[in-house]
Structure formats: structure tokens, C-alpha cells
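Only one chain is included here, represented as C-alpha cells and corresponding to the form predicted alone.
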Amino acid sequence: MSGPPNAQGGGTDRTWTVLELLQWTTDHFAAKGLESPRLDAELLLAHALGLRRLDLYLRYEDLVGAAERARYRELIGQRAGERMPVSLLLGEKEFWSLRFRVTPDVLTPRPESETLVEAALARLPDAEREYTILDLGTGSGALALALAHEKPRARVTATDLSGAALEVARGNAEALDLAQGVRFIEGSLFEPVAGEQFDLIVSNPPYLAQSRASALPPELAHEPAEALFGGEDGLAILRPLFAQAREHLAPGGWLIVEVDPDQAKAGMDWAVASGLGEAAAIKDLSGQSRAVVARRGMERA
């Protein structure tokens, strides 16, 4: 790749500032059809100067060392060529305000799953009650840790089928000083937690269609194929989930799955077949249906 982020550019010796570097990777990454050029350029440079993002706009006239050029070059180079999801780029992605760890072994965590952590307080209200929470299918822990950093008397458990996933998530848990609130256990949906009864169970689980693999975007190449695809129709995960979930609700206990917007019907559909009700859609900031929400009845039997 020719261009600012070398130490020489137009055939002459020169350095480049900080805004240079940005504009110029902004319109590279716009060319190759990148969805957020200036952010991930933004990103990027900061992770190669060892800055905050925020600090960028401060120094828009500094100049960028042969070193950091680079380093900023590779980063370059895997973002738009390899398609290299920034977070992994930069080891690590913010949710709920919360800053994770991510590697090849887990999902990304995304900004329309935090629709599931609101979903999910909603119906929480009691800031006293020691809530028991069930996270299937934990990844990077996103899902739990938000849960448990935000109701700090709840009992949680994470679950994931990987043991790899589980010790980022453990790892993420003592990042945030969260590690005693929160039960990993590795195993297949809910066998890890036989026997037991939660007031919520929230689940990101794989629900992509293996058959429509080659539309998605080239990032997720990047990404675990386990924890993304549910067979060759995306359901293989949701329809025993949905079937199961009743049984480890406790009474008045709440569901909620995030699923593609074309699955809500079904889930929804799911939900009440297995006993459960109240079963609806929940949206995103976007319009599009995001998760299933359903509740068991306060019947004990």
C-alpha cells in the first residue's frame, strides 16, 4: 500500500501529522467500502500511538513518528485488506460502557445486544432483591457483566459450550472487579445448570443460517463459527432453547433471546408452545426485532 502511512510519500522525504493520517486513511477505507472509514481510521491511529481516541483531536497537528507509521501501516493493511474486525485489531470492545476483552474466541460484542441488557433491567425493578440470572452462551461475558454490574446483589451464572470463551469471560469478569458475582460453567445449553431455576435467563445464542454464510460480511470470518451459526436454517440452537427454558424459569421468571428479525415470529411462536406467555418482540434502536421476551406463569406446578 502507497500513501501517507509510509515514511515516504510523492517520492520525497516527509512526516505526516496526525490529521493527515486520518484523512488519508478515512478516503482509503471509504474506497474499499468500510461502513465507518473515520471511526475505525480514528481507532486505529490512537491504538498505534498509545492514545485515547479523544486525545486525537488534541494533536491533530502532531507528528507521527517512522515507528507509529509503521505499526499504524499494518493496521492498516489488516483492517482493509484482511477485513479484520477493529476489535480485534485493537483486543478489546466497549459495552454497556464497559470495556472487554475479545479474541478469535469469542464474539465481538455488539451495540444492538445492549437492547437485551435494557430489556433486561426492565423487568428487574427491585434494586434490593438478590436476582438469579442465567447467561446461556456467555462469549466474552458482555451480557452477564453488564447484568451484574448493574444489579451488583444479583446471583449470576454464565454458561458457554466453550472452555476457550469461558476464560475470557473470566478474564473480563476480574478486569471489572465483578468476578464474585458471577458462576462460569462450560457445557451445552442447559445441561451445565440442571435442576435450576432463574428469575431471568437472557441469551445471545448462534442463530445465523449456515446457508446464507456468503452474504455476511467478510469481518465475521473472523469471528467463531460456533458461537454464529445455528445450523443450515439459524435455528438449530433456538428451537431447544425456547423449549427447554421453561423448565429453568422460576415461577414469574423471565426469557429473552436475541434472535434475527426474521426469526421473531417463530421464537415468539416457541415461546408460548413450551407453556410460556406474554411472549413478544423486542426492538433496537434501528426499528428491527432484536430479541424474543417471554415469561412463565406464577403457577408452581
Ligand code: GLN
Second form
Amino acid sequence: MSGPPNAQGGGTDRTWTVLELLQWTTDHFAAKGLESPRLDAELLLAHALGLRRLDLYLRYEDLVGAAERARYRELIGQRAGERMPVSLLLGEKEFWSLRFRVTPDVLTPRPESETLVEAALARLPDAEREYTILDLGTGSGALALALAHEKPRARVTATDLSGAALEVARGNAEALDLAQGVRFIEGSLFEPVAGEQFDLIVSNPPYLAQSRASALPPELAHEPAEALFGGEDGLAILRPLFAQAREHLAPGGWLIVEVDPDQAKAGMDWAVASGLGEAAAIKDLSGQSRAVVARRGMERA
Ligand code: GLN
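Provide the structure of the form predicted in complex with the named molecule, given the form predicted alone shown above.
Starting with the chain above, the whole complex follows.
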């Protein structure tokens, strides 16, 4: 019979191989409407077995014991039933090839946000210079730590409104051996860096519209609302961020802000209105406008 991996109700306690479990779970996840059923199944089974995902391929015919199956079954229920994101079930997520611990206190880093890291690095060409970098609303620390990793001489400041998020970010900095180059400060928008200027400001602020919350994937309910939603229209943080960025940029400094694709035009307009130049949209790998970039002129006024 094609019972679930616990074989409950099947009467007989049949055995399951790695491959059979993956196939069963992939079908189950697909039927529940998950977007990447096979990948999720592989990640969760590897986690339950204490293996890396790719190691599963060498073990397709191995039998999986009852205790491991029980652990796996629990993960399947949380994923398909409660729609917990895989990152939270695993407690980690890879970003810029670095491993980040994630908890319900932080937004899980998204692959499309790597676009901002790439765009930032392209604008910090001097290997010797001690660039000053601000990551506003760092969450898990993803942007700040990816940049600190690539730019060991940079002085990076990471802020967040949430002290709990900053704890996670600090832990990630230590685990990645990057704590030395990064300063963490709690506070709203630019308040923690009053009077300071930076060569680069990056931010992935909350920009989703609360008014559209019901149309969003159920997984988002497991992430902190204050990291996702920018008020009813999604612009409540973006607007002051663009308005206040200029005074915190050093002459010639760059601002790079993640946005929803349909907010890119407004972001560029606000950047220009605040006195920044070279405003442009940056596309992610799927061709969507994912960030707005702008630059402060070289004049010192
Ligand atoms: N890109 C995220 C999502 O759509 C939202 C991140 C954010 O609000 N900064 O899930």
C-alpha cells in the first residue's frame, strides 16, 4: 500500500528506503500544493537523517529506521500542515554560499537578495580601501555579513529594530568568524547612526503591502510581520528610508534598497527627489526589478 512513511493504519510495519520515502513525500507535498516538493522532501529527510542533501543520492536503497522516520514524519507534518518554511524547520539557510542560522525572529534570507550583494560589490571596487557600509534592518545579518565576508577591510554597521533579530545576526557573525568587522546597533531606520555617513547603504526593508497579506503564501505567516510588511501600502518604511538616506551617505556614496518590482519606479523617484543621482533599477536573476540604486554626488555640501 502507499501509506505514509509511518505506515500507520497499514497494519503491517513495512520498511522504507530513502528513495521510497522521497517519492512518497514528493507526491504528498505536491498534492498539498507546495512549490518545490522534491527539494523540500530531500532537505527534510537529509535533516532527519543527519546527512547533507547530496549524500542522499548515494543512499537511495538504505533502509530508514523507525526513530528517524518518526523525526521525519514530524517535519513533514509541519511543512505540509502548518506550512512552516523549510529554512525554519532546518534552522538554517544558505545565502551567498554562507550558512545563516534562522529563527522565527528573522526574515529568512532570499536568493533574490543576493542581487543586492552583487550590485554592492560592483560599486566597491577598491580592494585596499576601508569602506564604511551600513546594512539597515539586517535581520539574520545576511547582507551585512555577505559584504563583510567579501570586503574584509570594510567597517560594517548592521542595525535592526528588533533586539531578538540582532541576537541572531550577532550569532551568525560569530559563527562565520566575521564578528570583528561588524558593529550591531538596535534602533529604527537611521536613528542608531545619527550624524554618521557611509560609502554604501544597503537595505532589505519590510516592503510588502499589508492590504495584500491574504494573497501571500501561507509560509510567510511564520516569519516576523515587522520584517515583511511596510504598512497598508507597503511603503511606510521605504518612503522615509529614501528620504533620509542622502544625509547618511558620504560624497559619492551609494544607496541600494530592495523593493518589490512594482515599487522600483517610486523608489527611483524618491531617490531623485531627495537629491541623489544615477538612480536605476537592478534586476534579479528572474528579470524582475529587485532593487533601486542611487548615488550621492561628489560635492560636499
Ligand atoms: N521578498 C520577500 C517576500 O516576498 C519580502 C521581503 C521583504 O519584505 N523585505 O517574501
